[in-house]
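Listed next as structure tokens is one chain, alone, in the form predicted alone.
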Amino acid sequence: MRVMMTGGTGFAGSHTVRRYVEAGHEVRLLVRDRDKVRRIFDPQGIAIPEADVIEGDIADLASVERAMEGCDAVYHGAALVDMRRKMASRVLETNARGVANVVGHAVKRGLPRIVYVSSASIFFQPGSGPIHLDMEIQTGTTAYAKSKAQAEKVIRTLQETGAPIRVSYPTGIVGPDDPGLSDANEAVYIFFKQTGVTTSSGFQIVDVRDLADVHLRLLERDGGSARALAAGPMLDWASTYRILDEITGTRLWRFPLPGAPLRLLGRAGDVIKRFVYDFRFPLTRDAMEYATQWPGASGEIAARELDVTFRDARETYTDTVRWLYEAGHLEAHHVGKLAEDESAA
């Protein structure tokens, strides 16, 4: 089938493009930067015809309609992510229009397969039990978190009318071949380049390649709507650092810090962004609550229903750290024996 895709040059999106093409589907990409398509996919040997690269924006209905013409399905993964307070209204407006334009127009056209990428974080509330799909939607405090919650409510309303929308809810997305440094991969980078903290809770990831498999199964499944919690391993912080030490043969510098001070720092970050200095770094109340109070989630139901296997953390981290080195983000002394393995190969 021919799939119109937004977010196809992002991290999860580019892996989903690859997975769709490998499975024999055709893709049409709505992008803001045509050259980025070539930079990402040409080295991978993925040929996307020029006619199937449409320059436009999810907030512009005309370009969405142009990209969707002649397509059998839609994948909507694009969203504006910006932690600066001055961008809050734009984040909310852009992401709301994106869902209305892309998903709403796909429903209006009667397309039988619509895949939408949400986030497991929309269910998170400090002090709650493990995340599951029957939990109430939580608004969050940042504009991006609010936009995802608002989008989820729109999606639920459309699903209730019978719209065939299939939703993935990933945890922290980690893996190789990242067109930029997305949030969870940037966290791994910081562990090596700066420092880490052992605190309460832990770091739950999903391998980006497994998430792409989830998106393929959601696309190809028969029937109407579906929801899938794409959750890989949940490890406490000490176990996460221990795996990184073991795969590299080095020792990352980290120090213990209770969750409460980190949450205070997050609240301070919100105040600083409001009154002193508006910065991109996600030092926010939301981020620190996720880092110190995340209760974990299970991907067992999605794995069983979609016939997907979620990789273990050691494999994901090995491939991710090796890629960070090969891409020039980390140096040989950071990754230890992984750099030696590359030299030997």
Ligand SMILES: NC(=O)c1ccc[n+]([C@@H]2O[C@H](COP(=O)([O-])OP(=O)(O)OC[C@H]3O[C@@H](n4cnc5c(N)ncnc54)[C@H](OP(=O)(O)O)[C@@H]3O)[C@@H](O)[C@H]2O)c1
Given for the second form:
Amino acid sequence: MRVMMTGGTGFAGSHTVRRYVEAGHEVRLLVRDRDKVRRIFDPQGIAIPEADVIEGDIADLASVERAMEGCDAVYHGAALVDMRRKMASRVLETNARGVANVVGHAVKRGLPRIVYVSSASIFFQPGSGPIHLDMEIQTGTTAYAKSKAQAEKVIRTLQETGAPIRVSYPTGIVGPDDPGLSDANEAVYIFFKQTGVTTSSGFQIVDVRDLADVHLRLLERDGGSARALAAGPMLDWASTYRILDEITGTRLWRFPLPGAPLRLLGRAGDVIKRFVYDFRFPLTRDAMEYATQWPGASGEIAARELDVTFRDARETYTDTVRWLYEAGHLEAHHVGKLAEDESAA
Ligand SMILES: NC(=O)c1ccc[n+]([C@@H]2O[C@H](COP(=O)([O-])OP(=O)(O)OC[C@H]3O[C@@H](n4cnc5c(N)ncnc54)[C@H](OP(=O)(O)O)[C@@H]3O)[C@@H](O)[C@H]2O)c1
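In place of the form predicted alone, output the structure of the form predicted together with the named molecule.
Then the entire complex follows, led off by the chain already shown.
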């Protein structure tokens, strides 16, 4: 089928484009920068015809309509992810208009297959039990978290009218071949470049390639709406660092810190951001609550219902760290034996 896709030049989206093309589907990409499409897909040997690359913006309905012309299905993975206070209103507006324009227009056109990327974090509430799909939607504190929660409410309302929207709820997305350095991959990069803390809870990732498989199954399945929690293994922080040590043969610098001071730092960062609009401090209240109180989520139902396998974290981290090195984000001394493997190959 011919699938109109947003976010195809992003991390999850570019892997999903590759998976859809490998499965024999044609893709039509709505992008902000046509050249980025060439930079990402030419080296991978994926040829996307010029006519199927539409320059536009998810917040601009005219470009969305143009991109959807002649398509049988839609994948909406684009979102503005920016934690700076000065970007708050733009994040809220872009992500809300994106869902209204892309998913709303697909529903209006009566398209039978619509895939939307939400987030497992919309269900997160400190102190709750493991995440599951029947939990209430939480509002979050950053503009980004709020925008994902609001989008989810719009999606639910459309699903209630019978719209065939299939939603994935990923945990932190990690893996190789990231056109930027998206959130969870950046966290892995920070463990090597700066430091990490061993604290309460842990880090739950999903491999970007497994997420792309989830998106393929959601696209191809028959029937109406569907929901899939795309969650890989939940590892406590000590186990995460141990895997990173073992695959590189190095020892990452980390120190133990209880959750409470980290959450306090996150809140302090949010307060400063109210006054210093361009402040790039990575700790937010939301992020620190996720890092210290994440209750875990199970991908078991999605794996069974969609027939996908969420791979072992060791494989994901090995491929991710090797890629971080190959792409020039990390140096040989950071990645130890993974760099030696590369030079021997
Ligand atoms: N990363 C995670 O750990 C995580 C976890 C849970 C859920 N998610 C969700 O997964 C989806 C993909 O995330 P990601 O990490 O892959 O993000 P990403 O790498 O930052 O990609 C975002 C994509 O959205 C596009 N985009 C942003 N604003 C746009 C606009 N106004 N018009 C058109 N396109 C626009 C970007 O285009 P450019 O290439 O031009 O920048 C890029 O292709 C998002 O919906 C995100 O909320 C991510």
